[in-house]
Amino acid sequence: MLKIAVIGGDGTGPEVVREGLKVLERIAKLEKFKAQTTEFDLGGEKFLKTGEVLPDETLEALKKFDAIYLGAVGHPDVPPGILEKGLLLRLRFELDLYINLRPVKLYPGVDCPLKDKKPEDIDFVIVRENTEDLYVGMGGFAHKNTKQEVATQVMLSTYFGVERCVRYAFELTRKRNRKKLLTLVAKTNVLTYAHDLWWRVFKEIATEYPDIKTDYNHVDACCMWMVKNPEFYDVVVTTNMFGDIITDLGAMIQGGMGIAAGGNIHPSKVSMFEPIGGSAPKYTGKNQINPLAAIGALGMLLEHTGHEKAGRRVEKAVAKVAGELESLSAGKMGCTTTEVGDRVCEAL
């Protein structure tokens, strides 16, 4: 029995949350297993009423389950920084969702706003780094709100950190086996304390994997080569910061956020799948949210939890139905939400 725990969250995040539900019922009687799903309110609206983000009971039960499946976190009536601090970052600490990996596919017929580029140039990999860097949150500030005030941020990069990150995408590199390329993007030439660890973990790694390839980006340089020759890439390995960054470049050359989706993974503990793109609270209860993306999470979830052919399945039927859209932009896409929803399971 698979048990997922599912959090809609805010906007438009149970309505994708729901066709991707939809999704997984189909599959899960096609390929024969058993699914159950457990719902959470937490999100915007959870807070608004209760002033709680995740309380550490709910936490303590979202450790059980095989994954989480997550639609959106955003509320236009909370203050920046405090879901995202509360909720997403805590489930990424706590939880120690080390990995955020992000595949950047171009799909046959969906539009790509890269000038004679095609689906067989667009088809890597980005593994960012989850749980360090400046996202830790140490730093703070001195005489705040004066003219003399000082705020510090720190990039904080542990050995421990930068090493399991760097492995997991050496062995996802040798799992791909296409070009057996793994391309380090970071900054070493101004960063060069918390970039030069992961410079020489990076080499030190490399001499254990004679078999793959590697290479090295500027993340500034990474941004141009995504755009001018993105057939160059397999597999990335990145910062929190700069991946944070690079993967919404890489979401919209693959035809935007409407089919990006993403899973911030522990290899051997729950982990949690969502779609990249926000809660779109200006599209909430019209039916017109494209939820690809999030059915497409579902499937990053399947496979992770050891039902890859049903991952491979339902990411075919996402491929196939974001080519027949007319676009992938919420309200232009010539059907409704659940619609795009049946059309996958049809796909299937």
The other form holds:
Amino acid sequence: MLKIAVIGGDGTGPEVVREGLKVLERIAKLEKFKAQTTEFDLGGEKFLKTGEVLPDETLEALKKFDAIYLGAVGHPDVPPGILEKGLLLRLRFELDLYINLRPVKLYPGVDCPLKDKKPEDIDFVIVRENTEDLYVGMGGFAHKNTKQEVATQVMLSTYFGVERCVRYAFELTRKRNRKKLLTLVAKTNVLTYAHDLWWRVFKEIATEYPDIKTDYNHVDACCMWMVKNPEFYDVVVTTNMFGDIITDLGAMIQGGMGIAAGGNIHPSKVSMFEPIGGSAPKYTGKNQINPLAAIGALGMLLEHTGHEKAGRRVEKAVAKVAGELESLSAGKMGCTTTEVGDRVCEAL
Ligand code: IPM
Ligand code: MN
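Could I see the form predicted in complex with 3-isopropylmalic acid next, after the form predicted alone?
Whole complex next, starting from this chain.
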């Protein structure tokens, strides 16, 4: 029995997750496995009513599931940072989900904003470190609200954190078995401490993987190559902050936020899967948001929890429907959110 904790969250999160769960029911029947879902009411609405973001008991309860399926976090009436730090980042940190895995794949028939690029040119995976860097929230203010104000935000990297992330990326490159190329993306020419550590660890671990070719890009150059020559990439490993930025760029070249899925992973503990786009308040409740990213995240969840065949089938169905929609953008798909979910079920 696969036990999944479901957090619909904010905005369009619950709508896209609903379609994912519809697909789960269908694939479970087809592949003959049992799945049980438990909904958790978390997010902006709950915070506004109760003042609570993520109660400790809830966090403890979440640890007992096989996986967590998350819709979106972010509410227009809640000041920035409260839900992001209190819910999403707290889950990533406290569950030690040290990998943020974000595939960038252009499916056949999907519009790509890059001229002349085809599905065979855009197929790589970004491994984003998920527990360190500027995200740890170290730093502070002095002399706040004066002309002498000082603000610091610490970019933290540890040997432990970098090593486990880089090792995961090497293993994944081997497992993918495509170009067998792992590219480190950092900024060693400026961040001569934190990224020097990344560079040295990368070189050190590389000696254990003689079958994997390695490359290095500064992050600014990576943004250039992702647009100009995305076919260069197979697996990219990078820091939390840079990974946040380049995965949005990755989402755009694969057709937009409507299709971009990701996993927050601890290889041996409960992991969390989510569409990488936000809560899209503008589209909330309109049945217009694209649920394919959330359904793709469900596919990743299944693959991660030992249902590889089911996960691959879901991905194939998502790819098929993605290629058939008028557009992947909310409101322009040529059908509704629920119809997209139905079409994925049919494709299965
Ligand atoms: C993401 C999001 C989050 C991040 C925000 C909502 C905190 O942008 O998952 O990429 O910065 O990691
Ligand atoms: Mn982001």
